[in-house]
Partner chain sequence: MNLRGVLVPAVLVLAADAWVLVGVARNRAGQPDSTLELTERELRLERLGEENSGVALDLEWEGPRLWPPDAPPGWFDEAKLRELGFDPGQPSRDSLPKEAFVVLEYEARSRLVAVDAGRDPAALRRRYPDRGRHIIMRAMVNLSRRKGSHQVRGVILQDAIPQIHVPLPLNRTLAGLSSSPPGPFDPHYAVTLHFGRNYEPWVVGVRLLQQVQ
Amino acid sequence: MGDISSQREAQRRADRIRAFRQELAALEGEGAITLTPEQRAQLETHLEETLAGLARRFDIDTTERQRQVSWGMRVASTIGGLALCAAVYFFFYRYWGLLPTAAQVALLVAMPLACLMAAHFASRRERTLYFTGLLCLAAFAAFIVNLSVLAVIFNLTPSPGAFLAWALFALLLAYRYRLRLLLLAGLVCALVYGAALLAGLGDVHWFAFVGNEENLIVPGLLLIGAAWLTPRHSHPDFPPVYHLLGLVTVFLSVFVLSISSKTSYLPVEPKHAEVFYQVAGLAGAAFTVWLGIRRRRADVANTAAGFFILFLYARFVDWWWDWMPKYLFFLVIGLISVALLVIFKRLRGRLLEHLA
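Chain above, on its own, the form predicted alone: structure?
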């Protein structure tokens, strides 16, 4: 893990060097600074030696063209991993009935183990982890197929525990190899498990969580809380994933409930429950914007600001659309948008002051 963290830091330093060169060229063009030929040669020699040393040691991108190629490799790795997942599924679907039960069980156990061994082998021989990420995705898909098919073979009753197992497996791989796509997959499985668990507590079938968005609010809040506990020094790219998924889950659930709360657990009439979630959505989004600014989390503040606008405009449509002339409605919306633009501009200035 230390090698991966060092590689990320080396890439950030290479990016700073590239930005420094661009800014230096701009300053020289504006006449703000002038370097002698000796100073220029000494500086360029130092920068080139630094970049060459970082590239040799950490296999990083030192030019914009290399960075573009790396993005292409990441896309190819993701597509390749998803294609391998599909290949695993269709392989089982095509040949499964031709195998005896013992062979089926052996193959189910062997597939994720083989992918894990291949991923570990690849991780020891590459720094960029493209092939490692691809093989870990395949291992995750094989593990999902493993539990699902074993449950069918042995006639086990479906339960939300499978989602917990899938979540733990994906999170272990994500933290071991620092893979954000698997982190997202694991957190989604954890969300489903938490929602199903809450639905089961209400004396209904665990799959009933699909019909009531309230079951997703508590797991989403727990994800947001977990983001503050995630170590930032060893996994700086992970907290934003927790934040984004948790905030989207909570605010989308509240938004749906603010429109229709027929299946709400609240001991009130559906209309009153909708009003509660309308107020909770606006207040919660505004509070999250403030908290994001205070905690210097631009991702939190920006996401909450987007949902605040969504909640606010939904209420405007609900309150004014039926009785207000359309030209007046859109005029009011335009004026309110200008006011919001001014407010968010000031908030942005405050955020920049906090981040400085």
Given for the second form:
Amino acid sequence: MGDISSQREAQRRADRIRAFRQELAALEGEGAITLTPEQRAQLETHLEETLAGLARRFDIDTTERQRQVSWGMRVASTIGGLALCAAVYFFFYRYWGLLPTAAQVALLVAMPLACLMAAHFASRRERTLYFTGLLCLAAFAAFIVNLSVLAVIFNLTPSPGAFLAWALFALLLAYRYRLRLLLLAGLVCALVYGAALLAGLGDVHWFAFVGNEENLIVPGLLLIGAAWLTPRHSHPDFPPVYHLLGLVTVFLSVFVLSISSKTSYLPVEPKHAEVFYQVAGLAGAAFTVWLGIRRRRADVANTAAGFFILFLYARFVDWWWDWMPKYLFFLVIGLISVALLVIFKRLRGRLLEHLA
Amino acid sequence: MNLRGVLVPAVLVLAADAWVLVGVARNRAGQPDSTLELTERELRLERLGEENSGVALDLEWEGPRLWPPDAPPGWFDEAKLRELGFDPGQPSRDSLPKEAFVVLEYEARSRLVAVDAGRDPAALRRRYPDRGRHIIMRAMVNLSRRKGSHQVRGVILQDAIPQIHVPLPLNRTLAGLSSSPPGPFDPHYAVTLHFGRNYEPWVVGVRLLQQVQ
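Return one more block: the form predicted in complex with its partner chain, after the form predicted alone shown previously.
Entire complex below, previous chain first.
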């Protein structure tokens, strides 16, 4: 138990103990093992002491009922945080016109700072961080309102710099309190900022990043790379968020570009750019599946496999839908699906071997 | 009490706000780039509803003619598009919008009309030196191509600041008025507007016009 440093690790250990007890009972029922009363008492004492120690240090769930209540608390915390964000937003807009500019600015600056202080106090009084997470989300919303409304009050030109500030703020809080929802929010803001920066370098308006998905590919790849820089020991649940968001961003961008590349930066005709992205999407997804299996990352392999199928089926529709009789088209798709099923079954077997 | 955990995000909030406020001060320092008194026709009152107590004015202006499609493009032609960095010679591609500075001229018939665009606001100001008649503002512009034709024209997609906030106590003058109606009407108020060094506007005066006083 000494090497356990986080609440999530402690919860995993408690879950393993519960599963072990269930399996032991099943094995005893099947007659595969029989413990002497001394062995049973010794084992139960050890398990109970371990669970009690974990519960004291990390406030974990030791029973299925506790676990269900914790899920409820997590859902309530997320919904409460989002509702508080909406409350901050609507409260300000309801009354801001009645305040002089100096009071508006003071209130805008004070709101995120007050939420930060409240989150800090909550974090010192609870181990599970439900209220802390809720207040951090409210602080993030207050900071978004802060910069957005300052821009409205002073009639400022919209700038992508705000996304950088929001990203840093959310990431600081996410790493400080281990909050995955804020990590996701911070990474989305960082993606928008990176894409807007690239669009600006391409001599177009920063907001034009939404018109060319190529601007999202490099920030998406950087996110995937950044997952390796996350401290895995203290934040073991963060890398999958980087992987998932990065992969979805890159593959969705490539998918859209494989259908239409009319605004592509590539110095070739749009039709040729589309073919390039069709090949790159299929090859990239296949390579990522292989990499995910090799690195024992089931989340990476599964996401890439999903996109591989999406790329493949989009090609089938593009190539065959117009000239094939519909029954033949669906028959071919069905047969290819069966072939894919065989391939994925083999891949799954290899993945299980690796994980074992 | 250990506040290290929230110190860095708190400093980030303060630094970002300071950055914004320094930018505002810089925009408003010295002589404004332009000063105009516009009426309700150019600055339409937009009531934002019960949930929003702010008062905002929509800046109304006319861009280059887009209709009918075969009409000549006027000043925003192929040469102007090339000057702004567009490449009209690639009909198979869609172009992405760019940021440009647009000159709005206040005409005697009480309307704002876009008359020029460029990438260098100082050069535009030299070309249009009347600070009481010509506004220079940031906008998003793009190339528009007529389908099945090589003819291109420029379009102004959006000005950077489409709504102008009216702060207290100036917005009290507009308290009894409802949203500006569509179509032609007699204006109820006039607003004095400054555009600063960063081409961002702010309201410095609001007065009711004779017929509603």
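Residue numbers count along the first chain shown, from 1. Fair warning: this is a prediction, and the values are worked out from it, not measured in the lab. Just so we're on the same page, rigid core means the largest C-alpha set that superposes within 1.5 Å between forms.
After superposition on the rigid core, displacement of the C-alpha of residue 33 between the two forms stays below 2 Å. After superposing the rigid core, the C-alpha of residue 291 moves by less than 2 Å between the two forms. When the rigid core is fitted, residue 44 shows a C-alpha shift of 2.5 Å between the two forms.
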